[in-house]
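A lone chain, given as structure tokens: the form predicted alone.
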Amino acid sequence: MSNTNDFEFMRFGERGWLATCMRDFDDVTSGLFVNAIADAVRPKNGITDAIAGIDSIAIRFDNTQLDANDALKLLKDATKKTAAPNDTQPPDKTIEIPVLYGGDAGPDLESVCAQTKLTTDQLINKHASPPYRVITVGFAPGFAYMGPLDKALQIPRLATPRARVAAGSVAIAGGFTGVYALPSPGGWNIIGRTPVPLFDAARPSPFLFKPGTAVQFRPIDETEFQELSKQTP
């Protein structure tokens, strides 16, 4: 268990508190906590929306239900009572994501290359083999934050976002590795692509990462990378 000097509490808007995790843990801990908590505070009555990021939690509250001191406390107990991340299990099971790096579907791969001096061939490795956690998922539907991600590989974001970025882009940022689940604006390093659907609106959880979920990266090539994406309902 935790206790409320591991975290940091402050107003967020007029109807939201702020929970910013203090304690020295790595991201993928912090990121497992935060969600943890999350998940604990989320059902009850008058918490309209508890988000975690990699080392906080945002809670909304309807103060018709609730007043401020209350969804405080609330979110207080949650943090107290959610079990410490040296309790959490490993995960039994580990996703499989074929990635086809470079070319169309890895456009900043060269750019990545030249600024961590790796060859492709080593940049791939580096990437394709630790297994990774998601950490949390965040800014957009379904993007999930990876990590930990070899430091040989840590660079900062693009100079100017891309207006859209295709779904299934894997890239890289700072100290994460992420994956795009749906076309959106971005910032990130885009180093290749899966041809595995990451969302699917038919599925009792639509989308295919969630925090904690294990990940394992295994490069492709273009034909295998077309028939996995033949086989995509």
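This is a predicted model, so every value here is computed, not measured. Take the two forms, find the largest set of C-alpha atoms that superpose within 1.5 Å, and that set is the rigid core. Positions refer to the first chain, counted from 1. First, how it differs from the form predicted in complex with the partner chain.
Remark: with the core as the superposition reference, the CA shift of Asn69 between the two forms stays below 2 Å.
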Given for the second form:
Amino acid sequence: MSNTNDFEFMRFGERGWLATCMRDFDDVTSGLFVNAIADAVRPKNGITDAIAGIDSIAIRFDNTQLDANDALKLLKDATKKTAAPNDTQPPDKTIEIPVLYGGDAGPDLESVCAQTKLTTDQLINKHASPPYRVITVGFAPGFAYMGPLDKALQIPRLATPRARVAAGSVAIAGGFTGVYALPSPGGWNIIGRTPVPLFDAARPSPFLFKPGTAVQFRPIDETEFQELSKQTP
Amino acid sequence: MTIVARVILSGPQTTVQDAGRGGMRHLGVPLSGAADQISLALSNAALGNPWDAPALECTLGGLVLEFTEQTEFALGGAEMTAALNDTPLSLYDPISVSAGDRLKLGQARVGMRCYIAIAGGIAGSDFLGSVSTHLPARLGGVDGRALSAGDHIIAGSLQIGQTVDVPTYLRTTMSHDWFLRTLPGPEYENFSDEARRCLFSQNFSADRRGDRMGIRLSGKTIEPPDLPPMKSSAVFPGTIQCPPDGAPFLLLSDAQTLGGYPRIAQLIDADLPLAGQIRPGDRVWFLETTTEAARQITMQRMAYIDATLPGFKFA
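Having seen the form predicted alone, could you now give me the structure of the form predicted in complex with the partner chain?
Starting with the chain above, the whole complex follows.
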């Protein structure tokens, strides 16, 4: 059980409310908490969307079915009834993501090394060693915010976002690491690329990542990258 | 599977759009769908199609289709010259065609997007219950891409009901000057008085850089609030974000699901279809309103809409 005082509630447009978590959680705990709340409120009658960010939940309601105050009550109830995860036990299954670091696959690797004063090997080791959790999904189909990222690797976004980031790009920004599932514009520092398709609309389950998924990166070389790319059409 | 038409010229960007994939934002999947849902709905209604039937959305005109079967179609949205075998056409009129007839859209004069509805709708690849094309993720439509010359348009098989005489007052009024009513966004209070005045006391110009994801607006820049970097949080079509460069960004139907820039304002539902018709160079004014006033406007608007478009909902 949590307390509604842990949240700040705000109206967001005619059919929306936003709840922001005011507790001083780390991003993984906070992300899993707000996702659990969003999951609890989403199936309620008249709720058309429940979207978890890193520390917030936005709902949208059908205002022909539900009064704004009743929608707020559903959101408040979900925040009250959902326990804050005090122990973020990783699930049994871990998804391994092979990554070719640096070179054309990771155009920002050198600049990240310079900013963090790490050698390439140290950086790869620090990025690929720890297990991560998917904190939340969003921005684009298949994009996952993962953490926690080693403090030594925490650097800001690029001053000027790239117009186009290749699909499969593995990137870091602030306290997060993430993988671009699709070619898109992007402002994160790109350190590598995975040949694994993260989103495929034609697959029975199109999305590889869900909030809470455990992820382990594994450094691979160019040869293995090419081989794995061939296996995945 | 009936091929109903063949694309001779696609124009700058023509895609298949319906009312979009609502309720999928928690998966990172944007709404997509017609940028001007009223024009889509009315084009469909003119044929007796369900209001949300998939139709073609053609950016700035330039589309040429050759029909390969007998069918009916209707045009809507942006003001353009349109002709069937050189006979001029008007918007929201059902037009009967036979194989070999050619529809030619000129350049849109006012407004950004034209809609071409076909009796029974248009078939496309379905993803999560919608055939709307989302170009960045290659979802829906024809292989998730914009149409190109030589593509076939496959007829849909939706039930056709009573055709509707589309009243003028329901149509999206085309203009080069757009007055859009807004409600405060979640970070509204964090902006300085000066920054807020700046948003509501000038006309912005819609940038060249504009697509179905959103429109960058240039003008006197808006000073971002003095906040620690925001944690990514939900954004919607109609959200106005203020990136550090001070040029507000008005999100449209392909809006990403999460964003990291302060959200200064949110368009009211009734004005969202207007935003889908803003073209580069148009002038944009933002007006402030209240939640209560917005609710009244929507309810009154819906009362008029309901008679013509049963079941219509703002996206």
